[in-house]
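Next up: just one chain, as C-alpha cells, the form predicted on its own.
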Amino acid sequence: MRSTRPLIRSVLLLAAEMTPVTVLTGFLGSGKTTLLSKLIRHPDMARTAVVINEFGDVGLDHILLESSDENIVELNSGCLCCTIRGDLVVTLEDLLARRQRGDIMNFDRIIIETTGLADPVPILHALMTDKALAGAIRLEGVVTTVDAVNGAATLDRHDESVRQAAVADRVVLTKTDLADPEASNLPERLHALNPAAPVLPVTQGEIDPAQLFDAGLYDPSAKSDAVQDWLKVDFTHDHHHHDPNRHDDSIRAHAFTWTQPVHAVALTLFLEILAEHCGPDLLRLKGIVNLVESPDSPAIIHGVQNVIHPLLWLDAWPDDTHDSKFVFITKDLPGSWFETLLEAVNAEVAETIARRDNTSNLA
C-alpha cells in the first residue's frame, strides 16, 4: 500500500505557501475599523494588506485609518491599504499581482473588512471556492465584532448580523466600558449562536494580535449545521452589480460633500437632533468635517443609533479639497433630510452669530 505521507507533506507545503486571509466582519457601528486601526499600528502586524468594502459611493473607512486618496497605499505603520472598487476577487487577484510584480511591498497576510451590512457567507464561499485564488489564499479565519450596547437589539431586527456571529472563529465583544453586555444576556446569545467561537472583550479596539490570528484553516465543520447549509448554496451568479447605496427597500446609504465650513455649535446640534429624533433607525453616521473653528484639522465624528461619539481629529486633510463629507446609512429615512438639517442649523448659528458681533461692535 502507497504511503500517504508524501501527499499530506505536498498538501501541508502548499498550503504553508498560501496567503492567509482573515475576514473581520460585524453590523454598523460594532467597531470594527476601531479594532483594524489599533491592529495595522501593532508591530506584529506589519507587512499586512487590508481589503475595505465600504457601503455607498462615498467611503471614509480608508480615511479613518490612514489618510489616503489612493487605491492601493502603503500606511505608516507598513501596511497596506486597499479599497474595493468592485468584485471581491478580483481586487484580490490584482493585490496579488502587484505583489508579484514588485509594485507593492511583499505582504504575507490579508484582513478583508466587510461593509457592516454584509451576509459574511458568499464572501466566504468565494474564499473558499474560486479557481482564480485556489492555490493563492487559505481562508484562516473569520473574526466578528459585537457591541455591547446595542449588539442584542441588532441580532433582534438584523439577519446579517446573526450570521456574522454564527461563522466566527472569534467574536470580539466592543464597547464594554459603555454598557455590561451580562444585562441583555448578550455573551449566553452568542454562545448559543456559535459554542465554539471565544467571546474576547475589549475596550478601544485593544487587543493582542495572537487572539486573533493564525487559528489555523478556516474549518466549516465545526460551526452550526445552519453555516454548513449557508455555505453550500452556490453565490456565483449572485448580484454583483446591485445599487452599491442600496442594501434593501429600506435600508439606505445617503452621503453629500459640504463645501462650506461647518460651526462647531452647529455641528453638535445637528448631532444632537440625530441622536434624540433618529434612533435606532440611524444605523450608522461617518463623517470628516472642516470646522469653522479648526480649518487645518478636520474632525471626524462617529454614531450608532442614540450613541454620538466624541470627536475625533486628524493632524492634516487627506486631500486639499477640505471638502466636509458625511456619509449616513439608515433604516426608512429620506436621505435629503439630513443635508437640509444641516444648512438650516449651520445657517441659525452663522445669524446668532453675526447678530452678536453687530452687537458688540455697536457697544
Partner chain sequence: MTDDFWNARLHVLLDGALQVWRIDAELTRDGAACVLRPTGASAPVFVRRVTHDGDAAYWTVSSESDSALAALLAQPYAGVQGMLRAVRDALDPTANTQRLVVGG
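Could I see the form predicted together with the partner chain next, after the form predicted on its own?
If you are looking for partners or other molecules, they are not here, because only the chain is given.
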C-alpha cells in the first residue's frame, strides 16, 4: 500500500538510529574469545562496546582480550540464558546511559559474548522484548563459532551447540588450520541445520568484520548480504537429516517458496498463529514476503519464538522472481504444516476480501 511508505521510511530511519547488538555465541573452546580479540582490534570495530558473560566470580575472557578498554563489561554472576537476563538488560542500559553522559568512549555497536553453554534463544528473546531497551538497541544478528576440530562431536553431544548453530546469522568455522572440517562433514551438517547462514572458515580468528556485521535486516538495499543469503537457500526440501543418535535430530530447518502474493492480514494472522501454537519451539523465523498491498517492495520478517520484529520493507526485489521465501528453524515441528497454514489463512482472507468487494459492487 503506497500510502504506508512514509511510515516505513520512518521505521527504517528509526532503526538506523538504534545501536546494533550482535550476539556472539559458540560452544566452550570454539574460539569466541579469539575471534572477538581479533575483531575489536580491527580499525572498523574501534567504536564497539563488548559485554562478556562468563561463569564464575573471576572472569578470564576480559584478560584474554588483552585490553583494558572501558567499553568492555564483564557479567560473571551466572549464565545469560539462565539467570541473569535482567543483569544483561541493566548492563546495556548502563552502557547506553554512560555513553549519553560522555563517561565512556562513544560506541556505535555492541557485541555480547555469551558463555559457551548458553542457549542464545532466551537472550535474543530478552533483547527483543525488553521495554527499557526498545528504541535504543536493535538486534542485528547472531554470530556462532564452531570449531573444525571438535565441532561435529560437540554437535553430537551437546544440545546447546546445536541451538547455537541453528539460530545463527553467520557461522564462523574456526581452527580450520588444525583440522579439515570436510572430513567430519561439518559444513554440510551446519548447512542442514541452518541453510540461510553462511559458514565462514577462519584461522586464528582472522576475518573481515564486514563479513559478520552491517549485513543485518535493516539495510533497505536489496543488495544486502542478508538478502542475498536468502536467495542461496534451497527452498525445495526440508533441511533435516534423520539420525537419532544426534542432538540435532530434533532441530529442523524448513524452507519454502510461496509464489502467490500474501495478504497483509493473512501474514499477520499467520504470525499470530505461529506465536500462539509454536512458541518456544520456533527458534527462529526469517522471510522475505511478497505482500498483495506492496508488490514492488518486499517485506522482511524476522522472529524468535513468539517475538517478531516490526515488518521492514526493501526498496526493491533483489531478483526477478518475486516469490515469498520463508526459513523456519524449529525444535521438532512439522515443516509442511507452515505451508498448509499459510495457504489456508491466505485463502480465507482472499475469500473475505472477494465477498466484501462483491457486496460493494452490488451496493
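Superpose the two forms; the largest set of C-alphas matching within 1.5 Å is the rigid core. Positions refer to the first chain, counted from 1. This structure is a prediction, so every number in the text was calculated from the model and none was measured.
K.L.:
Is the C-alpha displacement of Thr22 equal to or greater than 2 Å between these two forms once the rigid core has been superposed?
P.N.:
No, shifts by less than 2 Å.
K.L.:
After fitting the rigid core, is the C-alpha of Pro298 off by 2 Å or more between these two forms?
P.N.:
Yes, the C-alpha moves 2 Å or more.
K.L.:
Answer yes if the CA of Thr259 moves 2 Å or more between these two forms after aligning the rigid core, and no otherwise.
P.N.:
The answer is yes; the displacement is at least 2 Å.
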